[in-house]
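Form predicted on its own, single chain, as structure tokens, below.
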Amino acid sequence: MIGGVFIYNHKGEVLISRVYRDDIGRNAVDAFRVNVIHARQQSRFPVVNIARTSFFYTKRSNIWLCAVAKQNINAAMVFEFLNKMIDIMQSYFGKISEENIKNNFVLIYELLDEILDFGYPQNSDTGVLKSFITQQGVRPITREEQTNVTSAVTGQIGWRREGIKYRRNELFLDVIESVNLLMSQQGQVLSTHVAGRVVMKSYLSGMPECKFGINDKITVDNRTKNPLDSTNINNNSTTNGSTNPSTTTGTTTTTKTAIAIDDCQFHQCVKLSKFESEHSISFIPPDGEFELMRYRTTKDISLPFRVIPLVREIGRTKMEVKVVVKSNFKPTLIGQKIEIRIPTPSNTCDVQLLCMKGKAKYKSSDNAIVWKMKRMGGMKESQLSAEIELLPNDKKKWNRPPISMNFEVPFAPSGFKVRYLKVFEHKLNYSDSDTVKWVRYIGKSGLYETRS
């Protein structure tokens, strides 16, 4: 398992050392200093292998997460177990600097000790952590606080404690999606695909179980071949006490009544089972905010806009380029946050720009035309035009990478919708109707390119 764990700053100096294993000495860390921070080349890959030590490591701004084994353990356990210690970090105190953990590096070190026991991963549930781990350090654990714990540990839920209150009990849910999308220059898509993440926060008395259905039919490949059946709807409990216009109007750019998921991951609290046998979405939500579910979908995408490009070349020392915009959503929703930036020659030297809706700027720095619009309808189109003037070079010509888009658009483009979201607490006796439900769609760009 994992031998020894560091953490360094930017310099290569090390601020948080904790050795688990007796094969890992303090050659280690000078080993990782000497190969990776300072090392000329930087290393493309994640996994680094020095003198029959593996290196697993990650870097968070200017800091870097190492994890330290000599032998042939599981790589993938161990970056989740990095990425879990950042999660963890952040919650406590916040971002990850060299400052932050300078200052919390007592409980750096008793986070250490109680997620890994002799290398050995443990719970590192953030809500079980905080139970007896507090920011100022460890405090004196009562019995029933002892009890809380190892209810927890021993598989029980841990991720959400009794006795929570609310004077109003709130249930928040976004739809967050993100468009990859390639295009030729003649309009074909080369590639694309969603990823689709369900964000929920959670602000509910007592231990409620939630279900939740998603579009009538949903096809997941790698989990189950049979249909998701939601025959029993209520379209109202969706949007109950919501008055945000995307909660209505977010999926009505596609008529689909389901959507074909390529694969999916759900948090801990979801109940498999039924999920497995009755194709719905059951679980006892942890108290605040979580991701209840990720998806990745590659078929039947609503793109929201689409780059018309046009670029001429004149001589050697001209070049038109004209690039048309489209919106390909309902006139009823607003497209927001768009920018388009249009790569140029490292040899411009002038740029005369006309566009007919916001503004445009020619930026040297990133050889590149960036087109910024604060919003745009539904099922319109702008225009922009350039004249740009290029210096004699004799070099190779020019080979046109791709215009790549950046938006925020409020509905779902994989089709993604929410049928319904109800609450049952039983001990309390609130019901589904005292719960105040908010559901959001947005739809971002990913990496979203059109060929020149």
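Everything numeric here is computed off the predicted structure, so don't read it as measured data. Numbering follows the first chain given and starts at 1. Think of the rigid core as the biggest set of C-alphas that the two forms share within 1.5 Å after superposition. Compared with the form predicted together with its partner chain:
After superposition on the rigid core, the Cα atom of residue 204 is displaced by less than 2 Å between the two forms. Once both forms are fitted on their rigid core, the CA atom of residue 79 lies 2 Å or more apart between the two forms. Core-aligned CA deviation for residue 19 between the two forms: 2 Å or greater.
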Contents of the next structure:
Amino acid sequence: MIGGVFIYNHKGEVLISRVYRDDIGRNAVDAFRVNVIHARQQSRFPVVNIARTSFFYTKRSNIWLCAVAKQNINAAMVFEFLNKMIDIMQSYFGKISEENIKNNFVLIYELLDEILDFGYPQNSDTGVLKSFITQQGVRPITREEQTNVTSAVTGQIGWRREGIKYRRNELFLDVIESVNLLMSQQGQVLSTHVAGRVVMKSYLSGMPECKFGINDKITVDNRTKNPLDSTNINNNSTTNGSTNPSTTTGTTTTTKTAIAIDDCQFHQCVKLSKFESEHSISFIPPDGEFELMRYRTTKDISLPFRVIPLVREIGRTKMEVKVVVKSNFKPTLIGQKIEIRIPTPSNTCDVQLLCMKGKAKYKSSDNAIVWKMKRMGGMKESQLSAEIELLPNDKKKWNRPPISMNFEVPFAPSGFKVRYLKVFEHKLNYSDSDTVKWVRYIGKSGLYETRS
Amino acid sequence: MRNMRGDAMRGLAVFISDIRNCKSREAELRRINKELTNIRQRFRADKTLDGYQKKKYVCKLLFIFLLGHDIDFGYMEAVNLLSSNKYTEKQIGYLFISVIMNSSTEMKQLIIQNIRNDIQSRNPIFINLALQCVANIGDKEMATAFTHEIPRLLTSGDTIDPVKQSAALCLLRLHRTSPESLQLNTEWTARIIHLLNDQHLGVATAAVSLIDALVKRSPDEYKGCVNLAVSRLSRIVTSSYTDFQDYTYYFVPAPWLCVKLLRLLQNYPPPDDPSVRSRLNECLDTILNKAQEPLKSKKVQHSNARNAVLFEAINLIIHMDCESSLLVRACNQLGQFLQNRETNLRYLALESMCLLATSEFSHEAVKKHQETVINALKSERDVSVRQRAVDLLYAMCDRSNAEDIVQEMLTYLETADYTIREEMVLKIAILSEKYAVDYKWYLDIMLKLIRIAGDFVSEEVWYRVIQVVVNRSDVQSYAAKIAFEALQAPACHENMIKVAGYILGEYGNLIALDLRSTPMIQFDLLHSKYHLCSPTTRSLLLSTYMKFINLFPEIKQHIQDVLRHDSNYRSSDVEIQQRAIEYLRLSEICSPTVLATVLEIMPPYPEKQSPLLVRLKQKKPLMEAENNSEPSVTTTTTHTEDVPKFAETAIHLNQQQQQQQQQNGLLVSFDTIESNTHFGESTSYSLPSTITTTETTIQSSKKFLFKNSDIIFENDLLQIGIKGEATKHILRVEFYYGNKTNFNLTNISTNITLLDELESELRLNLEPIKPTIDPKAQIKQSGTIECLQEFRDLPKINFSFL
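Given the form predicted on its own above, I would also like to look at the protein as it appears in the form predicted together with its partner chain.
Full complex below, order starting with the chain above.
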């Protein structure tokens, strides 16, 4: 199990050091600094083994987070924990920075005491943590509150406390996908996959039980056999904002075919036994925001943009680059925050740029041309041409790194659809139709690259 | 404008401080990329830059390079800076090219041309910059390019002293890196030597270093330097320290020059000219006298400088090795140092004394300090000093004090540092053998040594003990007696068991009459240790037991039981198993007379250089020359092979066609009884010639006891060779078929037949061969033979061709 957690600043100074087990000594702190932070060669591995001690680390802005273990522990679990810890800290004090960590170190130690016990991860739900680790000073706690906290921490449903009441029962669903692509010069897809997340924000009274339906291939196939279910969420989400509240029930057009999900995982509130047996996703949601599920698909991905590069080397001192971008989605939709990054050779002296749309700039510090467009409609195309002047250099040949792209589009490139989300609350007597539900789809770029 | 920015290079300062302020590696990389693009823009061919700007950007590039990034441009600009007339610009240019040397030849020619211009210029500062650069780069091309310029600078009358100094050192550097490409005119020789007499001490110091290197290259050419060096030395030594203002270091006049001159003189034998010689002796005398004077300063630098000169003088005295008075004085001086509080001094004193001990003049003088040295051995805290003390004791040992010294070393061995134990053991062994008057004393010491040092006794040491015992018949019974006694100790080191086992096996009969050591008692005592030993010792002990069968027939039954025991007869160790089986058979089959011949006492070893000295030299490659003048007592052969040979003779005399396993595994004997060779040109006639070679069978099968490859069959037409390599029970074989005729041999087929039982005992796996052999050519067939069981018969090869 995790023997200790350290947080370093960019210089390798220790900001937070919490040791959970005796097998981790003080020298482990220095070993990591010497071998990773101050290493001559930048370490490219997320796990480093020094003197039979494993160091699992991630870096956020200039801060290093490192978990240490002497035993052979589940690395995926450790990284899950580290990411969770970052989430918790962000929800408590915003951005992770050296200053914020220094200002909140008492809080961080308190959190670390709570979320790890003798190295074993404990309840790390932000909502629950916030109910008893507060940022205000000590205030008298009533007996009732105290029992609430106890039952929340020790009870069966640790992620939700009882007695929550809202005047308006409302819930938001965000489907956030990131598309990864590697395309050859000729436009052949070399590899592609989508990593998606469903994030839910719930403001529901009592202890509601929810049922969530998606257009997963297996569920859809099941459903065609017993068509008893009715969907009640409108499927066509149009703009990048929220969809209309889905007050209309019934009439659903089974759009598109179902998608094949390669693998998925759920928040702890989802009843896995029911998922195994009936393939239905049912759960009692935590209050507030949480990540309901994560999934990954590799088939039938609709790529929102296509980059067509054209590189021509003229002699030893000149190079011409032409890049065409085509958007490949419904004309009614608009893509946003588009940024295309075109690497330039290391012996570039000067770059002349010409683009039809947006703004392009040569960033010498990154050795790249950065072309930014605020928005771009569907089925459009735009072009940039650049003239690069080079200093003659016979030593190295330029190996042409791929052109990468960033964007945001208001649909799910994998074809993921939310079919329904039903809410049942037996005690408080509000029905499914009384809750207001919002669905939003966001497609983002992951590593979206085209070889030039 | 120019005056305003001056030489400050603000841009560089800003850049460096930017980099220092970077929060992360990535930020630093971004800043550098930005700057590199900027510099590239500036350096573009169509832009013109003034010297200041070039200097600034070249500096930035240099800084980026020193941060560990690759620089692939800017060389041209740096070379341009070389031709600038401003000192700072030139300096930066030189700095850049000596740090980032481009290997491209065109650039190099340009650089060399620039350097040449500077060397030929009249400005001494520029010349020095150029010389520094040449010395920093100092490669072959530089050496060839400036092989004339630099000596000319060095010897010409109108170069100023600092330039001469640099030129001498630059030349030295070129000489060190590529002596072959540096051609020095003989006409320079005299002038270079005369630099020793230069007014300027700095020039003289630089010149001595150069001359020292040149002397090593061609001693005869520079012989003239001896006189000059002696006179220079005497001038320094006899003058007072106030005469050399700048070159006096803590009241010692020019210590570096002195040391270098003394070193230079060590390249030559003592001067022949009596006047020079007496002058040199005077100098050395003065140096020794000065060492007696009270210290002029309490500072450690003063004593260090003075002692440096003194030790170098002593080294010279030892090197000359002719003035007994000086040697004795040096020895006394060193004796004083032995008690000094400085550990370094004690170390150096012991080291120099080691050398002194080898000289015939001072040997006696050194011996006076024996007590002190032994004390040092006991009380010294520093291990390296103790090591030196051991060396010195070893060097000063002779017949008169050998017993004491060996005794002292033995006592010290028990507490000695682990790192020097093995060496000490060797030294004790050598000394006790070399100066042994009474070999009984030698044996006592050696057995004690093995008892004390145990693990640190190397193989050679105990081999040597046995050799001495075998060669000296007068101590054999004594050896048997004390070996037997040593074995009685409850805990015996394995080396002791080996020695005792060997000696008892050879000479156990000499003490058998004593009731305390009857054959049975000897055997029981040895066998009680048997199970605690390693396989090699066990196999040695098995040989001993076999010898016992010969020496004491009455316990034969007993020993056969031991050999027959499963732990030997079926031991997992091949060597032990083989010995047990062979010895058992030998003892069962042979008559006592045959046994007596087979198991005769080992003959004396031929006398050769002691392997111990060889071993000691291996341990210390820089061992002093003394070992070469080693006196006679030594004897030897490679004793290691003794034991296996023993086993082999047994088989040889046995004359039995039993199955044999060699040390490393199985051996298959090949038989070529029926090689049906058909010869003919298909049409005209055929001559079936059946050659039976029964006699080769035996020969060849026996040959393979001793080697892995041989020719098994040969006639006018054909030659068949075999090569085998055995791993455990599998023999990897290669057959070579050679065609000795001038025709192609066609339709070749080979067939190895396994008769009767052999089929279940061997498994063959051979690859097919090509059907033709070209004239005078050879083909190869490889495969494996696996031994499944013991076998007696031999496989047969049928080889046929047209």
